[in-house]
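First, one chain by itself in structure tokens, the form predicted on its own.
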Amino acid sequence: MLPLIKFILNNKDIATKLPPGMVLLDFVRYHQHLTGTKVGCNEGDCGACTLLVGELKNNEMQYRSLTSCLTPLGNVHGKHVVTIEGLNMEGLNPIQQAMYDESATQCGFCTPGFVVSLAGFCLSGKNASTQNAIAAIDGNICRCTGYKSIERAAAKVAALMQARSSTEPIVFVTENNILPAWFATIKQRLYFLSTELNGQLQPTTAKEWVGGGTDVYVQKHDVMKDASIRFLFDEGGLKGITQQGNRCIIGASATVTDLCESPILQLHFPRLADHMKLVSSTPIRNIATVGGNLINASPIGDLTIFLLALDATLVFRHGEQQREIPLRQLYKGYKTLDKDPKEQLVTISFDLPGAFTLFNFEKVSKRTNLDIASVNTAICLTMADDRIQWARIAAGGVAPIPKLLEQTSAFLGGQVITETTIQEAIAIAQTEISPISDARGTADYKRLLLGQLMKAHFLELFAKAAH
């Protein structure tokens, strides 16, 4: 028997026994007939299917944009889902009006996604800057406008929010008629709904485990619809980012956005925001989990490369038993893991960088953002005076597995940073990799990219020495 999924859709209470593996996009279009949400790429790339999902966190409403083409119904159980229809008011709402005034829509196919993403910005509580408004639509693609008109509309939306000050976002947007007044009722309704629900949708036996769904729903969308699924995204024991001594502990279901917003990581990684901007788009970062990025075993997983350079350790659980393994030992071959199918990734941990530790992440893809890497790489160095004491460098897109460049790392230990040192390190790295030609570039191109990105590491970390 299928479980009963309950959530609020716009201003309507939903209770459905449709398969929890069905994607949210199909539910709103084909079962609720809310066709403003568009079917685009079905891979999370275009943003035409963008929706908002709100949930109670620490007794406050938190709204995130997401790609509904990759989000299973099971992941919105007990939450508030908002489509473009849910933003409609008498006449155009101020976000829609800004798009109209700036001629920011032409064919209109992408427009609902942009409006929903900008509504998410209004509900986010972020500083009301044009830069933040534009960042909120980094997952939305438009083929018609050239974007400048949309950027002007985003600036107008940011201006709408500048008087908010410390007022709670929902209070501000409802009192100022930016979004419908019923948004103010959602917090209490979700609270009552949460008291009705008995945990998450966890079947006793599940053939599939799903976190954010951003990879598995691209790979086998049709299979997942009717699959028996254990939903890990909201599993309490897998969430959170904490610090124990000098060790950072990340729950496997923490999202990329959780990383971006973690005070612990922000303190120890000054360029964290720049690095995380290279990891897909806002709607994907909002649902993509750290554990999923590691376990899908992609040779170009951005977080995998990031964490390899930090010498991360994984904890797996099977029943009452736990097993600890260095991330560098997890990948045995292409998409092959040192992991029992019944084991569950619980946490990822690593030593936080100290005062003399330097870190950098670089990535090149066909598009600057919202794309899979052609080559990505991360470096972590501990310095003693002007000499490298310890080094670890990882690279993706250059081997069948996410590659820790062990020989290159060993060579860098004890070295003074000079142009010759950098060139010698690049030469050693070339002997450790085996890229192939594919849609993201030829093997020779990837070799060139790795060399250039290694130079970029040193230019970022040691600009004067590199010059």
Given for the second form:
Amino acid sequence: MLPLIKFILNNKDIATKLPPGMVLLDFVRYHQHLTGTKVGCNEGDCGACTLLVGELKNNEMQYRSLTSCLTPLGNVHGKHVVTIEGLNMEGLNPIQQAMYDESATQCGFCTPGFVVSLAGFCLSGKNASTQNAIAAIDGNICRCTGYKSIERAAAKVAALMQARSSTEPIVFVTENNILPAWFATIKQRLYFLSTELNGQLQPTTAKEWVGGGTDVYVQKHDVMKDASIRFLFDEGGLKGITQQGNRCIIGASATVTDLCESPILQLHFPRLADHMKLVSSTPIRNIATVGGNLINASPIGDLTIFLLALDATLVFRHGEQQREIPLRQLYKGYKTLDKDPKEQLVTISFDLPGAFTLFNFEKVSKRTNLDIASVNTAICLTMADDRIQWARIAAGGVAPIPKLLEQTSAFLGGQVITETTIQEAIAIAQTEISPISDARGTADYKRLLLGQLMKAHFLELFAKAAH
Amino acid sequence: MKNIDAYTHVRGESIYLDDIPLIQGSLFGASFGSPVAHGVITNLDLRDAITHPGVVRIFTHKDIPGENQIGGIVPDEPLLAGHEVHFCGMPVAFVVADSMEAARAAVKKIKLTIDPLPVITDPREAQAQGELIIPPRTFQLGDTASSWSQCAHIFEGRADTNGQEHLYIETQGAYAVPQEHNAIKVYSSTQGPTAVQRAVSRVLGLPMHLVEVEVNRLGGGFGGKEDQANTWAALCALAAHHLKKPVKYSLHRMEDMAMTGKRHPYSADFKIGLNEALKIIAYEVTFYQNAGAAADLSPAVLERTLFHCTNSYYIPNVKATAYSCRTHLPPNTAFRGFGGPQGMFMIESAIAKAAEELGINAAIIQEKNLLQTGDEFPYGQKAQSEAPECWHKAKTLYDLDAMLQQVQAFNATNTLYKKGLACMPICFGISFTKTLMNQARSLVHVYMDGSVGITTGAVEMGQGVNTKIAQVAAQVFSIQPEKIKIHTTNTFKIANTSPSAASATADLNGKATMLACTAIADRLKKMAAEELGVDVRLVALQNEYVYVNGQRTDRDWKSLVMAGHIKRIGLSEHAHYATPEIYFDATKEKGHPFAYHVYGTAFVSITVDCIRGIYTVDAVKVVHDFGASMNIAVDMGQLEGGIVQGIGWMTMEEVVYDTNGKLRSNALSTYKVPDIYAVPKEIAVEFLQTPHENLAIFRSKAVGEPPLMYGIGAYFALRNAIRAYNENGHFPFAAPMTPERVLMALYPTQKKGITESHEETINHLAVDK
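If the structure you just shared is the form predicted on its own, then what does the corresponding form predicted together with its partner chain look like?
After this comes the whole thing, all chains and molecules, with the earlier chain placed first.
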């Protein structure tokens, strides 16, 4: 017996018994016949299927863009889903007008995705800068325009939002006729909807566990539709990023966007925004979870490498049982974990960097943004004067598992940083890794690249000012 | 005037193939492609697939009532493999089911047994084994053999370019609907409706008048849907014909990438000779085109490589030979530039090689050898050249000397970052090089309420051709564009069309539209003249009114049309246009194949992060020969988009096949096209309005393909930046310049030569076969 999934689609209440594992894209296009949302790549890499999902957070509407090709219906239960059709008003709305005026559309196939993403920017409450408007469309690929006209349109959209100041975004955009007036009614409707919902989406016998779905729906798209799924994305106990003493505790279902927006992390990682800009795209960061990145066990998971360098500890739960395990002990081989299938990742925690701790993350891929790493690496150094007291360096794309470079780390402990030390560390790292040649680069390249990124770590942390 | 589709585009209301409302009872197809690149089929086991719930029927080559053949230029490509397979992804069977999911699931249950045969992926290897699609062709001017003695400097080398995935965001697809009298209607996402019509007609054994192909618009084409939309249309038509039910197939991205051809990879050997004054005296080049497993459009692409082998330069002695080499990759096909970019990359490599060896800036050689009006191309046509004009205007406008100095100053003071600057002049011939294809027709109806409906052979794929056609009609009738509707492209309305390709669509179909509109306007003017009792030469249509001798009359457009209808004046016209003056004699390899050429010059500057091997394109500054642009917004879009696509080809876009002929860059996660952060920080465009008469519509020169070739400058800018870091660095002339190639060139002691093809891989993708 399939559960009843309820949500609001544009201005319409939906209650459906379609499989909760069906992707939102198929529901919207082939069941609701809203064909403005396009099928481009089926793996979250083009943005043609971008939708907005709104939910009540602290009595305010919070909208995020997402790729509907990777989002199961179960993950929008109790929320507001917005397609391009939901943004249409009499004539063009000002976002559409900006795209129109700047000739930012040619074949038009990617265009609805761009418009939806820009609407997401307007609803986000972000600073009304062109840079932020462009960041909102960093997950949208256009093959026709070369983006320059889209950049010009984005600048106009940013200008639209400049008068907002402290008004709640949804109030501002409805009062200023940027989006349809009925958006103002959604908060109340969602409030009533959420009070009706209960836990009917949590089958205890589920075989598949899904967080944001960003990898599992790429890996096994075809079987997921009819699978029995336990949806973790909105599980209350798995959300949140908190601080206890100098320890940071991240819920397994916290998204990458949650990390980016966490005041705790922003305070302790001054370059957090730069690092996270290298991790996929806005709509993917909005749904990809930290837990998913770790349990997926990809040898090039960006957050995994990040957290390995921070020596994160995981807490698994199985019924009443809890177990703690250092992240560095989790990976036993390619996609093999020290984890019982019934164990659930609950939290990830690590010591926040202190005054003498330095952290850096590096990643190189064929395309700098919205790409999977050829090699990524993170380093965490605790300094005592000009000497390294403790070092932890992790690297991805160089072994069957996300690799903590233990010998390299051990070597660096106690060293004074010199050209020679770095060269020696690189030489030791070469003995710890075993990259393969694949579509992301040859083994020789990955070896050279890791060495270069290790140099980049030290340049970023110590010598940047010199250049 | 804005693109006439922009309004519905931004509202998500434009209709593409997958958006067409389905007729009840429609079925869904999915094709089973060969998992092996080359071999003999010994067994095809469909038992598990046919019993999969929802499966209606599985088609193989045995079900083809007509001819199992879709080859356009050379009949060498079966629709469905029978005895042998020739590339990975070659369709072997077509599953039809009552849902898309069922069709795809059943495909995975098909078992194919193949006795493998040797696989060739390298065009030079194919050439050595005599595996050629057509006999080699040679273009010659002067006499190279006797010229080398006049050269003070002679350099030889090799250059390679890789393929490029079209990555139209809308994948290929078709929807076939059976009609009465055995006819069939096929909705297709194709640039070539007539090509689809011919392929369906041939496969089903039906005359062409029973095959209606309709195209509303494409979500991008770039050449990838010129010939390669045929397969999917023919498969759907085959199934619909047998089952008497509508059948649709909209390809999954991974099917599309694995089963369709791409831009041709080329390898070339060159020899260039210059005199003391740095004039290029002689140039010899041998091209090895990787055609893939069947001819497709490769012979025509090969021809254009030869046409553009000297780019924007005059070289008195040229010998260019080209081999179209049969390998076991999916048949490579048209892609914006159509072989031209590859030809240009090779001559630019030869010039760069000479400049590097002589220790001078390549721009010095480029500038000294620009085509002048009256210079002869290796194929005999005389240039009406705008090359010096573009070059010198760019040089002054953007202050090239200052740009070069800034780069030098930056490089002198920075050790971790280096900048590179390259100049990229272009010259691109406009016309189909196959003369017969340079014809088009337009059907114009003026309805009695004054509204106008137009059907042409042009396919709208974002290039704005329908907007330009509407402009033509609006101008001839002097009415508001809102009164004009451009209808779908349909083979029952316009017959025997050429594909929308070769940048010539607006010229050909625009001129045909102009003829049709003019004929109707002339009839109306004649009637008005009679009505008003004035000489017809004094009558004009202006701003929706009849003017006599420059004075507005009371007769407005709407009443004029109604009066015309009442007087039984023909308000419809079907006009035919054929480009004059052009011809080409392939037996002599001489002629006048192009209506005109488009010229331009770009300066491309790049910064390389020498630690990480990554880079950013700082600026592309262009002076481009538009003739007299009839739509600056549309033309600007073509320019910016073309440049970025060209930069993509030269930088991050890497098509990777393993040695077994299997595509490894088979999804958007492994094949990267530019995103918004990857594009040049600045694209500056100066519209050079050139005064000469030309054969373009309203003298507005074709703009679809030429700008792509500015992107080639990105390769040479990167090369210059790398050499600024590593002065004596010798690395191959091989594109794309991925971050991997850049890093390997920056630190060449790690590894020498061209990076090897990737063999091992992590195979983790769902639809991967």
